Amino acid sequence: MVGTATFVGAALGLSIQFFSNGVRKLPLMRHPWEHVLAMGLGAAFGNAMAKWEVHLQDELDKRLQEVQSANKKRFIGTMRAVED
C-alpha cells in the first residue's frame, strides 16, 4: 500500500508540473529540478494520506468498540430491570 500510495503521489505531482508548464505554454521540462521536487512533495502527500486513512480507519474501529459495548452494558441493565 505504501508503494503504491508513493508511485500514485509521485505521478500526481510530475502531472501536475506538466499541466502547470502546458497551461503557461512552456516547454514541459523547462527546469527538470521542479520536477523532481513536484514528484517529491507528491509522493510525501500519498504517503500522508496513507497513514492519515490507516488513522482513521483505528479511529472508527475505536469508537465502534465503545459503542458497541456501551450498548452492551445499557441493554443488560434494561433486561435485569425487567427480570426483577
Given for the second form:
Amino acid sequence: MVGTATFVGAALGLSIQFFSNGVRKLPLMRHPWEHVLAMGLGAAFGNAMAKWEVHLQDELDKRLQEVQSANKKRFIGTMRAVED
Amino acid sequence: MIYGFTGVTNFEELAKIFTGYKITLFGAQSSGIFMGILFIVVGFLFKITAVPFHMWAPDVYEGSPTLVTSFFSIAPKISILANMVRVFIYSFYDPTWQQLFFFCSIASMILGALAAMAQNKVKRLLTYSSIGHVGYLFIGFSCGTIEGIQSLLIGVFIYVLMTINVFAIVLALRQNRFKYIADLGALAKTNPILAITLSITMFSYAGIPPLAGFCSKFYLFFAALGCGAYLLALIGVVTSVISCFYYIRFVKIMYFDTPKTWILYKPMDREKSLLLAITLFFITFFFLYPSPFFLVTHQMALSLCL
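Now that we've seen the form predicted on its own, could you pull up the form predicted in complex with its partner chain?
Once more the chain from above appears, this time first in line as the rest of the complex follows.
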C-alpha cells in the first residue's frame, strides 16, 4: 500500500515536471534536480493521500454508526425498531 | 426582511421557525418572509449567473481583463453555492424553492448549450459554458438530498479545476492575440503539448468519459434520477450532447485550421506550466482514484443534512 502510493506519487511528480518542461518547449531533462524534487514531493503527496483516505473512511464509518444508533433510540416502540 | 418578520438571523433558529411553515406560490403564512426569501434567491442567482439573471455575464466577462474573468468564473461559484446550500438546505428547506431551482437549472443548461454555439470569441464562449455548468450544478442542489449535495460538491470541485486549466491556457496564449476562437489555428503545430492539454480539457467539459467532467455529470444525473427528477437528467444529457459541438470545435480548429495572422511564440512561465500540469493530471486521472474525494464530500453532505 505504501509502496504503491509512493511509486504512483513519484511517477506523477516526474510526469508533472516533464510536462512543465515540454509545454514551455524546453529539453525534458533540463535541471534534473527539479525532477528529483518533483518525485519526492509526488511520493509525499501520494502517501499523504493514502493516509488521509484511511482516516476519512474511519471518520465516515463512525459518523454513520452514531447516526444509526441515534435513529434506533428515536424509533423505540415502532415497527422500524422491531424489524431491526 | 427576514430579520424584520422573524426577529432572528441565526440559521438554526430560522430552521426551527420554518419547520412546517406553509409557503406556497399563491399564499404564505407570512408574505413578508416569502418576499424576503425571494429577494435572497434572486440575489444569489444574479451572482452565480444562473438563467434568467445571467444577462450581465457575457459582456462583463468579455470586457474584463482575463485574470479578472478567470476569478469571476471560479470564486463566486464556490462561495455562492456554499452559501445557497447552507441557507436553503439548512434553513429554508421548502418544495417551493425546489421548483424555482428546477426551472433555473433547466433554463441555464439549455441557454448555455445553445447560446455558446453562436460565439466566436473565446471569453464569451467560456462564459456561456460556465452558465451551462451552473445549470448542471443546480441539478444536484435542487434535488435536496444527501446524494444531491454530494454530487454538487464533486461537480463544483471538478468545474473549478477545469476552469483553472482553461484560463491558464488562455492567459498563456494571451501574448499571441488570443481573442477569437479562430486564433487557435495550427496550435497543434506550434505547441502540440498545449494543444493536447486544451483538447483534453474541452473533452472533459463536454463530459466525455473517463475524464473528470464525465464523472461530475454522471453523479449529478444519478442524483437527479435518485430523487425522481427524470426531466432534469434527460435535459442534462441532451444539452451535454449539444455542447459537445462547440467544445470539439476547439479541437477541430487547433488540428485542422490554419491561423489568420502571423504567430509569434513567447515562452510560458513556470508557474503557469505547473498549474496546467497539475490540473491536467487531475482531470485525466481522477477516475482512477476518486475515493478520498468522495469520502470527504459525503462527510460534508452528511454534516449539512443530519
